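Below you'll find only one chain, the form predicted on its own, shown as structure tokens.
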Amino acid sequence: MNKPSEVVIVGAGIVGAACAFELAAEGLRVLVIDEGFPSTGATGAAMGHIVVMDDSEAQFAITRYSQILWDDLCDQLPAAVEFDPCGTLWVAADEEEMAEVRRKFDYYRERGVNAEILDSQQVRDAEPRLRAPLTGALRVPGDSVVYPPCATGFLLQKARELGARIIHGRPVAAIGAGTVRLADGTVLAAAFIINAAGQSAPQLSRGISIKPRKGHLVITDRYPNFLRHQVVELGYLKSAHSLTADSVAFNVQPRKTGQILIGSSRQYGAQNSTVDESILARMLQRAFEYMPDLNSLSAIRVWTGFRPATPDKLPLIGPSPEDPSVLVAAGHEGLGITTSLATAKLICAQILGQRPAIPVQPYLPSRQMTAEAHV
């Protein structure tokens, strides 16, 4: 009979997989359990952009820390993970957006992140298929791309090699007080339980606020050398900041396969996963406005997913407000791929009583209860 696991992780997306790898590497007995298969939730609907973001100091801290961890890991990643240090091009359509380019440049430079401001001709040279003229852009060469399902599979396999067990197809009904109760009545014991269940996390941990935010993606056939960078319009930031309105923005990614991944859309309140033809049309039209040649490519798949979003756009990482035996690792919205490795480090530090590399306070789930108390 197997010994009780010291840690049970609910959720086999990239955040759960990263936690399993980190904790198993520390010598803990780890069990990962998921109602489906790895990457069938938000991870399977992610672009895989590893990007430094600057909405807040806390967001910058966790994205930058995690990006460094990905860079440290890249030599171990198999070819299937498709790690590509392609960099990000944040393009500005007018002088107002160029002011944002300059602000981001100053912010990154002050914090040691390599970035450069491109003028209109330099943008054209960097990405010849973009419409001309664009006012300028910010290039962040340290950003990269991975293929999320294979990145998750790699982390789970490394965890297995370190002794972790992974169980698929077993829905979890309840967690707490050192136990995990499965839908079939099985009860598992653990010293710690990690709720990495994405948009389903609030169903298992009361007192946390995470809402699903629907998004659409399109992937094309193979067109080698069509695109060099992950290219995002500065208007994407306005889209991402909206907490209520449906929105679309130009966001395209080169894949090592030669395919082009096209995003992005955001919808609150959408309940089903079917493709919304009107949102899809708006998203593609926006992409064609910035990169007209995309209209001549053949798309081979369209799909949707749900990003688990918190009201303040920061993930929940730490003890559940109602049960200290449960640690939440959820609510990463569109930055789960980027921040998965840092999330795992922060979770591990809390379990082992270590000092984390960055302050954990901004991400603690208890902040939501504090915010509610002041409403």
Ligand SMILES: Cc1cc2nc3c(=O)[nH]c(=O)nc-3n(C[C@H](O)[C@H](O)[C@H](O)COP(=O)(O)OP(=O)(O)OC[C@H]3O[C@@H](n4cnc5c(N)ncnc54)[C@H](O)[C@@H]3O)c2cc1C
Second form
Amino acid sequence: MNKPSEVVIVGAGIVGAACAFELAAEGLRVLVIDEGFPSTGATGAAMGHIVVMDDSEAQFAITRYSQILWDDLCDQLPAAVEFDPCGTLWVAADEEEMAEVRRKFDYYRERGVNAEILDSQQVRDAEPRLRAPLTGALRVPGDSVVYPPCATGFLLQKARELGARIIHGRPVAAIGAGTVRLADGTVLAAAFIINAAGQSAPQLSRGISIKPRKGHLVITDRYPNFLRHQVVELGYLKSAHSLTADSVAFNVQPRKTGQILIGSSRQYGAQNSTVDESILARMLQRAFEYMPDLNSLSAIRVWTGFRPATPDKLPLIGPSPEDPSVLVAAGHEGLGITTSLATAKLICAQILGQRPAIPVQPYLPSRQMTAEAHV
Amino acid sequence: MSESVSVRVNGKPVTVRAGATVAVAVLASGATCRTSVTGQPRSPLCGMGTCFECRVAINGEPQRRSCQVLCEANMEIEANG
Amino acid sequence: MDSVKHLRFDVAVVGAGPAGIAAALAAADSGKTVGLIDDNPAAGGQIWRGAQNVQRHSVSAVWLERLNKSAIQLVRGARVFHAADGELAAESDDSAIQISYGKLILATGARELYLPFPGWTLPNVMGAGGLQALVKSGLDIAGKRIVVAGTGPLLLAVAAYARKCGAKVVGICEQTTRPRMARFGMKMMLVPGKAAEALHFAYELRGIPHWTDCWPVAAFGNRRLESVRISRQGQTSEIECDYLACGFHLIPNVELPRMCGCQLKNGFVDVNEYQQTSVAGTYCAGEPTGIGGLELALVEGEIAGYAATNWEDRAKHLFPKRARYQTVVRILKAAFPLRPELKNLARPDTLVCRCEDVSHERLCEYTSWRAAKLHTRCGMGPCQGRVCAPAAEFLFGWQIDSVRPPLYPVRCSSLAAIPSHSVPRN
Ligand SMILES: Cc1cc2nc3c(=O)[nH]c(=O)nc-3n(C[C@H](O)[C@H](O)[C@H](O)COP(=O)(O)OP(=O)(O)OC[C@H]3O[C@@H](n4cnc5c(N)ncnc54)[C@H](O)[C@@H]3O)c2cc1C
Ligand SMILES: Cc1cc2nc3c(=O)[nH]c(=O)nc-3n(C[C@H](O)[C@H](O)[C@H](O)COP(=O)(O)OP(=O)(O)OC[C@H]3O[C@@H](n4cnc5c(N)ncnc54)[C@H](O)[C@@H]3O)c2cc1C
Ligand code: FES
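What does the same protein look like in the form predicted in complex with the named molecule, given that the last one was the form predicted on its own?
Everything in the complex follows now, all chains and molecules, and the chain you saw is the first one.
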């Protein structure tokens, strides 16, 4: 056996992978353990939209910081990561949503995020496939898209080059007090343990709450130039806020391959990964309302995934409330691809006792959480 | 019923027997069906609708499996091989 | 937007090959409403494709004639892409179709196994059955030079057919060994009707070299096939040709049965003596229950059709006949096992996934199909792994996991029209 690891990371999703890269780059001896293979979990099911969001100041801070980190990394990303700086188009279907466009515009501009308000005609020019007329849209050119499994693979590869080890196919049974016990009985010691087990994190660290929030996605065959931006309806803000009801929203993404990824749905309480035909139908109907030409495109696959959701929709980053020797890095809901990179920075700062670039308090697992905290 | 059908493959007239598939018309024209994602020319493999190597645009609709579609008079077929 | 059609049958049969046709006819004897759904422009399946154009009184003509005269509703050009809660969703050129049924018979047939070797993606390198299907669909091969390669009796059928259509069959490359081939010939002689078929093939193929221990190593050509290099009893040689028709036997189409919840056994749908699957009221006949040829497909279809309409005694009556043809399944299995050398045909840069152009060396980094798929896009293209997954299973020994909807790529509008029983919750 090699020298004992200083850090053991449980979970090789994008969050675990980002932490591995960051910590290895700081010269720490890192071991990553996953019960499946990298990207088995939510990461392998995600859309890969790197997006700045403003549901709360804390959400803005971590998404914005992450977006900058992705941009810093983009020159190094291999083609397989399919990095595409396509930007986001937030479309408004009525005056109420247009008011949201203006609010969002002011909010972003005050905080240094480039954004632009489009009127009805400019929306048509930007995305000719959108139904006319739409009231307007907000274009956020700095947002981008990646292919999450290969982004994860890239981060792990970088970590490996810096000396990290990755083992997969080995479930972890328990963590705490400086030890990691595998299901096969092996016990490993580590100075720091990071719980990056996604929606399974509460099984390893009691005292935290993460609930799976099911989503459906449809991918089409290749139709180059069909779509230019990731296009999201602003009605999405109304429906995605709901913490109980199932909801669907128009959310389409152009892939570098020329494929179109169609979302999105959110369901609480659904445990089963099978495709729910009624939600799928509602989600597609919603997409056709905004972009009628989608209905004749050939759909290749439908799948589902689970977003690891916390009560206040902010990730858990920091010492476990029950066992401070364990650092939790989980619960990233529908933004974990984006926020993985900032998460890694925050974890690293806590381990090295450095001052992070953004305040960590809003994400500490010990914070008071109420479901409506940010609304 | 007439004995043959005429279609156009990349603008070039091709005549095939009635009941022939679009894949047959493409092969008869000397074209190949599609260009793969790394730029290779491809033509039918399975002949029965499973491999998707025979995809062409038919009357402007892309990604159609030519082995599963019968030729109709004056069809415009665009093969990208 | 496309229209949505609703159909209801007492008995729905998916697949209008020999098994499905026989099943539908047997079921229709009871007077129940029977629907026969197939994705091809005409009934007949693989073997009777284009049979509308052949001579009357042949076996195929007799069955197709019976089908035409029956009250069975043939739903052509419709591909079943989803099954849930006792309903099927299909798509045709212009509509989405929702099909509900009392009993379901799955007769989805088989497809060919293709193995990657350098040059196998060149235009005019085709499946063996693939070339045959294209010729049946109108491709003119008169005067063309054809090499038929791979394994199994289909190679003989294809070679004979190609010759009849005027092609010059340069040779048949059979990967199995000479003793296995000889035993196969002897055993088939004992199966009713097969001796005559064998003699017929021997006559039709006279003069065509039939090499055993022989397989393609590489195909060459500039933008299309010009020649193939074969390995024959350890020696390699190059043959010029216009087409290479190459198939490594058949694999069952078990995706729809799996989506219906039917249990598999050794890769085939597990059925009881009445051809009923592990799902009550769902039957399966033909190649998905075992690769056994035309006669077995027909008799299994009839048994399923009778059993699905509660005509057990009629079904039972056919058990001995089925038993005779089931020996074919075992004979085929013993005669044509794939030799390990075939695993080494692919070079590092040989593509395994043709939809996404994923090479052999990229797959070598992974230990499971799912991991390879997620990280390399292998099997993510429109064929949904129907070509590369069985190849990867053979090359790497991977288990290929679950089936996901849609079973075939379909228009988004058809996907939105899947019948659904769950009540929307808000
Ligand atoms: C449909 C959908 C769309 C999405 N779209 C986006 C998007 O556009 N943009 C965005 O930013 N985010 C998106 N997300 C969210 C994103 O996918 C997640 O937030 C993110 O992947 C979480 O990463 P993770 O590493 O925490 O979890 P996971 O990827 O789930 O990784 C956890 C890993 O831990 C392993 N593990 C669990 N328990 C154990 C154990 N006991 N022992 C060993 N290993 C264990 C698992 O095998 C898994 O590999 C989407 C999510 C879904 C479902
Ligand atoms: C390519 C090929 C060529 C062959 N050529 C010969 C030959 O020359 N001589 C010979 O003796 N044997 C040949 N065989 C073998 C022969 O097909 C079988 O022995 C037998 O006749 C199969 O009958 P079946 O009804 O089980 O299947 P098939 O004849 O394969 O019929 C199945 C039918 O179901 C349809 N189907 C499948 N899934 C769906 C779906 N989801 N929705 C709608 N329709 C669906 C298929 O398109 C097909 O029409 C060939 C097999 C193949 C695969
Ligand atoms: S040739 Fe395979 S799908 Fe048409």
